[in-house]
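Have a look below at one chain only, the form predicted alone, in C-alpha cells format.
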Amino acid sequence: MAKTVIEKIIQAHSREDVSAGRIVWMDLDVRSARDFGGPNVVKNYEREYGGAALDDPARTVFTFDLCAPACTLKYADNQQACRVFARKRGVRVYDVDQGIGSHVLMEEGLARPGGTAVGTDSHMNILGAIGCFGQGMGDIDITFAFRMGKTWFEVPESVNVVLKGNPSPRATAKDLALFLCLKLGTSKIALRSAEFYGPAVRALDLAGRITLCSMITEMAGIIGFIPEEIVNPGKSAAAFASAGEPPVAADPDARYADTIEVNVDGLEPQIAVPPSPNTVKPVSEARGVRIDSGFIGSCTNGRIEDLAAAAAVLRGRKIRPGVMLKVVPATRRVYEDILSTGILKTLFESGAIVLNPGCGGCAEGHAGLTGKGEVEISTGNRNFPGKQGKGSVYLASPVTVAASCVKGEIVSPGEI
C-alpha cells in the first residue's frame, strides 16, 4: 500500500504493517532526555530497572539546554544526577555548553533523514525539518525507551498542506510559520502529520525549514515534514551531519486525510499578539506598541541565518535606551559562527546582550523572563500568559525584533 512520509519512516522501524490509526511498536534510533524531565527518567530507571543495562548506550543521550548553566540549586542537582547516571551507564552528555538538544542531535548526525528520535522536549518534532521523525514524550515513556530501545505509537493521519504563491521579499520563514499558525489554528492538523509543499516551502533554506517545523506543536500537530529536496541549504548546512541527504518522499499515490491549500502570495511580516501563537496579524497592525525588551533565539530562530539577519538590521544602530535585547545562539557551533564572522561584534556594539547557547527565552531560569507589566517581542514559539513570566510577549521574526528594539516600539523591519 502507498504510504505517506510518516508511514514510510515508521514502517522502516517496525515489524508490522503501518497505516494511519494503527498502534505499532517502533524502534528508536535516538533516545534522549534533557535537564527538564531527565532527572525523573533517572529516578524512574533506577526504581524500575535497577542495574539492568540500557538497550544501547550509544543511542542514548542527555542534553542540557533549559537552564544552562544551572542558575538554581534544583537545576544544579538535577543536571548532576543525570551526569552521574550517564557516567555509570556509558551515556553521552551534551552538557550546558553545547546548546539546544534537538539542534545538537541534528548537528552531530544522531538525528538523520528517515530516522526516529524521542526526548523529553515538546518541540522534538522540529526534527521533521531534516526528514527525521521526532517526538516529545513524558518521562515514563522515555524511561521505557532507555531500557527497551522502542516505544509504542499510534500512527497519525497525514495532511497535505499546499502553499500557493510566493510571500513578499520582506517576509521571512518566521512570518510564514506565524501565518500558518493563524490559518491552520489548532484544529486543522491537530494530532496529524503535515507534509508541506509549494514554491514558498521549496524556497526555504535549512534554517527556514527548522523555523517552520519548530512551530508545528503550536498548531497542535504531531510533526511537519518538507519532503521536497532543499534548493538553498543556507549558511547552517555545513553544521549538519545530514546536510545533502535526500528527505523521505511520500509515494505518489499516498492517501491523505485532507488537503489544505493556503494562499501566501504577497505575505507581509507577521506578528503573534498575546495571548496565543495563533492570534496573528500583520506587523503593521501592531505598530506603535511600546516594548521593554526583545529576545532573539530559541529552537525556532537561533541559527546563524537568524542572527545574521538581525545583525544586518542592527549594524551601525543602537538599541533604544531603556530597551534590553537578549540574543541566545542555538548551539555552540552557531556561537562559533557569529564569533568568526563578526556578527557577535555587531550585536555587542548595538547594545545587545549575547548569552551562551541554549533555549534562552523559552525556558524559566534562562534569559527572557518577563516581569509584571513588561512587554517583550520575541522570536520564540510560545507567548501564553505566564510562560515567560508575568509580562506580555509578542512573537515575530529576528528582523522585526531587531528593528523594534532600535525603535523602542513594534515596527516593520523596513521602517527604520
Contents of the next structure:
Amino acid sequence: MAKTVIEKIIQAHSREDVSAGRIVWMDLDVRSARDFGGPNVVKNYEREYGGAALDDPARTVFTFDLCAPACTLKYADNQQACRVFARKRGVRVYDVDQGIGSHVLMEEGLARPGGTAVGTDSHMNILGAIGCFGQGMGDIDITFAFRMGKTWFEVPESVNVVLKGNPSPRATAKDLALFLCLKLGTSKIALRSAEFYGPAVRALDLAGRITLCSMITEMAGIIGFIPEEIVNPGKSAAAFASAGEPPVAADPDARYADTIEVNVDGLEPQIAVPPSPNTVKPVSEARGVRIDSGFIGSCTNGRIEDLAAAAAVLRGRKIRPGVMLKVVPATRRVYEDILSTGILKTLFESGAIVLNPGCGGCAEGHAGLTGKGEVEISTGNRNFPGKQGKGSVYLASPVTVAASCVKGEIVSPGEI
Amino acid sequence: MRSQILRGRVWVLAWPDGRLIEDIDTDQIFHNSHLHITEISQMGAYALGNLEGWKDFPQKAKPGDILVAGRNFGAGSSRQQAVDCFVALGVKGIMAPSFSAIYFRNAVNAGFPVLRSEGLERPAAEGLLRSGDEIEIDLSSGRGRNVTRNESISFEPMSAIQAEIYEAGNVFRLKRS
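Please supply the coordinates for the form predicted in complex with its partner chain, as a counterpart to the form predicted alone shown previously.
Let us now look at the entire complex, which starts with that chain.
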C-alpha cells in the first residue's frame, strides 16, 4: 500500500504492517535522555531492571543541555547520577559543554534521514527537518526504550500542508513558522504528521527547516516533514553528518487525512504575542511595545545562520542601554563557527551577553529567567505564561529580536 | 484485576463561564522550576501550581478525585512529572476532549487512566458538569454517568495497548513487548 513519510519510516523499523491508526512496535535507532528526564530514567531503570543490560549502549546517549553547567545543587546531583550510570553501562554522555541534544544528534549523524530517535525533549520531533522520525517522550517511555530498544506507537494520520506563494524577502523561516502556528492553531494538525510542500519550504535551508519543524509541537502535531528537495542546504550543512542525504519522500498515492492550503504569498515578519505561540500577528501590529530583554537561541533559532542574521543587524550598532540581549548558540559546533567567523565579536561589541550552548533562555536554566513585569522578545518556541519566569514573552525571528533590542521596543527588522 | 469502574468527585478545569480551559500546558501543570524533583511523593504539592485560579489544587484534591479538562491537555514538554503529580495526589484519572500526544503516552505508560471524550464540552458549558459532582465511569465500556446530576457520560474506550498497560500496572510490567 502507498505510504506517507511517517508510515514509510515506521514501516522500515517494524515487523508489523504499518498504516495510519494502527498501534505497532517500532525499533529505535537512537534513544536519548537529557539532564531533565535523564535522572528519572536512571532511577526508573535501576528500580525496574536492576543490573539487566541495555538493549544497545551504542544507540543510547545522554545529552545535557537544560542546566549547563549545573546552576543548582539538584541539577548537579542529577547530572552526576546520569554520568555514573553511563560510565557503568558504557553509554556516551554529550556533557554540559555540547549544546542542545536534538541538534547534537543531527550533527553527530545519530539522527539521519529515514531513522527513528526518541528523547526526553518535547521538541525531539525537530528531527523531521532532516527526515528523521524524532519523538519526545517522558521518562517512563525512555527507560523502556533504553532497555528494549523499541517502543509502541500509534501510527498517526498525515496531513498535506501546501504553502502557496512566496513570502516577502523580509520574512524568515521563523516568520513562516509563526504564521503556520497562527493558521494551523493547535487543532488542524493535532496528533498528526504534517508534510509541508510548496516553493516557500523548498527554498528553506537546513537551518530554516529546523526552525519550522521545531514548532510543530506548538501546533500540537506529532511531527513535520519537508519532503521537498533541499536546493540550498546552507552553512549548517557542513556541521551535519547526514547532509547531502535526500529527505524521505511519500509514495505518490499515499493517503492523507486532510490537505490544507496556506497562502504565504508576500508574508511579512510575524510575532507571537502573549499568551501563546499561536497568538500571532504581523510585527507591525506589535510595534512600539517597550522591551526589557531579548533572547536569541533555542532549538528553534540557535544555528549559525540565525546568529549570523542577528549579527548582520547588530554590526556597528549598540543594544539600547537598559536592554539586555542574551545569545545562546545551539551547540558547541555553532559556538566554534561564530568564534571563527567574527560573529561572536560583533555580538559582544553590540553589548550582547553570549552564553555557552544549550537550552538556556528558553527553559529555566543557565541563561536566567524573566522577572515580574519584564517584557522579553525571544527567538524561542514557547511563551506560555510562566514558562520563562514571571515576565511576558514575545516570539519572533533573530532579526526582529536584534532590531528590537537596538531600538528598545518592538520594531520590524527593516526599521532601524 | 484493576478496577474498571472509577467513581469519584470531579474537578472541572473551566473558565468562570463554564467553558473548559484548553491547551493547558505542562508548565502550568508542573512548572519547570520543579523539574529537579525525582520523587513522585514530593510532586503532588506542585500540581497545577502555575494555572491561574487552581494554585490551591493540591490542598483541595482528595485521593479518588477525577479531573476534567479542555482539549489539548498537557501541551508542551515531555515531563513525566506532569502526570506523576496527579498520581501523587491520588487522582484517579483525567478526562478531556483531547490530550497532547506526549502527555497521553506518559499517562498510558504509567497506567494512569486518560480518557478522550468530545462530549465533555457541552455539559461543562451548560453547567451540567461542575466541580464537586460525583461521577462514575466504566473504563471497559466507555460509558458512565454524572451521579449528582443523573446525566450520562461517554468517552472513547481504551485502546488494546492502553488497557493492557493499565491492567499490568505500567509499561514495565507489560508481558507482551
